[in-house]
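This document opens with one chain alone, in structure tokens, the form predicted alone.
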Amino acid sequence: MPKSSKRILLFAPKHTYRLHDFLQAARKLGIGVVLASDRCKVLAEMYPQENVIAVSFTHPDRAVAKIQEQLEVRSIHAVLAADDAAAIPAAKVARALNLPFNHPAAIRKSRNKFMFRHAMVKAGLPSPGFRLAGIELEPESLATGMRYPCVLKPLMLSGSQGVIRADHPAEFIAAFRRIRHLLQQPEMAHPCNRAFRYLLIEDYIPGQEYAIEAILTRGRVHLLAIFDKPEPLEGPFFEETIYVTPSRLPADRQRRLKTELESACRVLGLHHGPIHAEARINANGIFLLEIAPRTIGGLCSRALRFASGMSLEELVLRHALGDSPANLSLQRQASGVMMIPIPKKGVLKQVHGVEQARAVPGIVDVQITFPLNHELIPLPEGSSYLGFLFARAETPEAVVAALSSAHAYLQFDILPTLAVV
């Protein structure tokens, strides 16, 4: 158990779901936390007991200077990032403090989908055909030369935002224009980030999809959980809903998945800390879709409890301070989470059926995280969920049934968004 004298520097972007659970885990373990955020004032009001430092995530070198200026760095024992946007500044600060973390170049390679695809080919791992296209191009000139079905996606977004399947040239042209419009929004990217001027076009990969939670220690992968995704993800958009563990994937496939994940991390240059990966498996092999050097997104980590009752955040904090994750196993019961999808665009006015959903056998929690009177934006433009359902039962099948039944009780009053003239 880490001692109370230990302090962690936690980088947290303003829109992360993850902060509360990390802070709760730190308090349980008696670990001090210093927050580094791009929304210092709001977080300081939400967490007045924490030391909060304002940093720019779009200027990582400035973040390093600010941390060194305002903090007694010798009292920091580990650095963590709560989300993708915080990973690069966290990596640079960790290097400046000589603390374990992934190299900034490895993080860039894992986050950029084009660079990631090149790395998979270099590692000799199964990969779809792919090409890069500038968003200034006219899609009509590209559409006739494509193999169909294909998938178009931005290089740097996550959570399936901007990812669209096209089955013929007309769908390709529409998808290209839609993603270009998304990437040209002023809030989407820092103007210096060239990755937002391109999109990736890949051959569609059929097969069953899985999510993998793991932790890296000196380049070695320790699998924590494999989630099945029982609902088909075939497009045209790829909104994820149910995750359930333990996986029903055969043991030999699980071992192969671990081996290929380790190879992919090695070629990316990732070697330390939490890993969240996505993969599709079909008769042609295991196709890794992404590897992110962070924990699972949203509130989904609450579906994981280890044999001692430890949360994923506790495990990650302890690992950052030098503990080994070896011999840790999940609790015996099957568990799962459902990310509640957004049914349509509009302003959320009311949510009905929450208590009925909570009463479904197997349901352990219902969290509606989207605020009332705010605009809902569904995929592919949106990046949020309405909330999360959590379930535990004796079998994965019972977990899926509980989540589906609970979701059926939820009803949402959504008013159309008024156009601004």
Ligand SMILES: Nc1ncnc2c1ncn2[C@@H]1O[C@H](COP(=O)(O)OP(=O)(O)OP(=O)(O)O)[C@@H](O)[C@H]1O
Contents of the next structure:
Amino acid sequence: MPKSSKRILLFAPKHTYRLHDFLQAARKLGIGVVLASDRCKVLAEMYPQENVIAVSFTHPDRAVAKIQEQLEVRSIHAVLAADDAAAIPAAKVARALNLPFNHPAAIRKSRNKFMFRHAMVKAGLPSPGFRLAGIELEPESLATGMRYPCVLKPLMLSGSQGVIRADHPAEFIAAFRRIRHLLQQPEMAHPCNRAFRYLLIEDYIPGQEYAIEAILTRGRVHLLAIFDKPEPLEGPFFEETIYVTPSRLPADRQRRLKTELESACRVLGLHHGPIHAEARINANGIFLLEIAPRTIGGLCSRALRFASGMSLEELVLRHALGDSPANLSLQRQASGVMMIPIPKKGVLKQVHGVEQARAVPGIVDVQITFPLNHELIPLPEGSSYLGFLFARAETPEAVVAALSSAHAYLQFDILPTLAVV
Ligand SMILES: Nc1ncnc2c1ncn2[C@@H]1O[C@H](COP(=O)(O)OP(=O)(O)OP(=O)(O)O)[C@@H](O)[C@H]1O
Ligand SMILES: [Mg+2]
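Could I have the structure of this protein in the form predicted together with the ligand, to go alongside the form predicted alone above?
To see the whole picture, the full complex is given below, headed by that same chain.
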């Protein structure tokens, strides 16, 4: 694409991993960026060449007013959100600027796991049995009436935070209390957000799990990549580790997945831009676990390279400016990423073996993203990644083998933290 005179308004929330790759893509394409963020000062220092506007993501209507006040709105050609937390304000601003974006109501539906489940039932798509429970309820009185195994989860968190499997009433009671405690932490929720006062209980869905990257254009799904998750995700916690593509899912199942994704998006009201979905597939069908109107989280998008080396962020930026993603295919080599598991709770003091991990044939990058001297919190309470390993090879199996051997070289010195009594 020729260097353009286009400008994009990019919403970037606090703590996103995604900003760097979006900015790099914009620079490569010659697209101007205005950043709208709730951590304006930090970003202005990190990216002095970008134009940064401070907005509150908890008051999207004020964000709209401020952006209209500060920007020559006709100079903006597209709006994008780098992550979940920025999607609602981005949607409202896009509407005010008359630029294509998903409706805020569709984003709310996709982010709330209870509303999402309802939408799947409405679409006639396979869904586990589910029920909502207020966190003030006594789990002892609920536990005997449950079907086991089941999965308990918060409505609005992500990255498997607070998601716990229970196989019998005693585990149900313990899981319920643990999630309640998590949801009551002061940093957790905006007090007005009622979603944090509930948890969702679903039947456990057995089967193989997949992650899907796609892009929507006027409601039509264009599949970009399907990742297999070769490590078993059977609980009690669901820590993501390896994603590898191309998927071994048979072609007819992939077509079915695409059709079901399209129906699900239609019912949710999502019609434009990137989507990241997760599904479990078994003999009873394709069970969608989530559809988020954003790109894949963390640094995982670096596992994807399209024709002529294009990154996912370049593709998404070009799509936002009106390019068609048709004819874009992934590079031929198999590729994968490992989200490095957090081995235990404590302060990260030192990481060993990075150079040896990097030297493993097939490994293309090792990124330790967690800062030293900060406290690592494993699932189900934690929400950050230790880092990422990336590999490329001829086959998905060789990618998985490279990631596993590189991981075996990594050693983490973690100092146990003492509880304050
Ligand atoms: N009903 C279920 N049956 C089996 N496994 C489940 C079920 N619900 C969740 N899981 C497992 O837990 C993981 C996390 O659950 P889920 O995707 O619902 O939450 P999240 O990742 O925290 O949020 P989001 O995906 O919306 O960002 C899933 O990827 C899956 O492995
Ligand atoms: Mg998920």
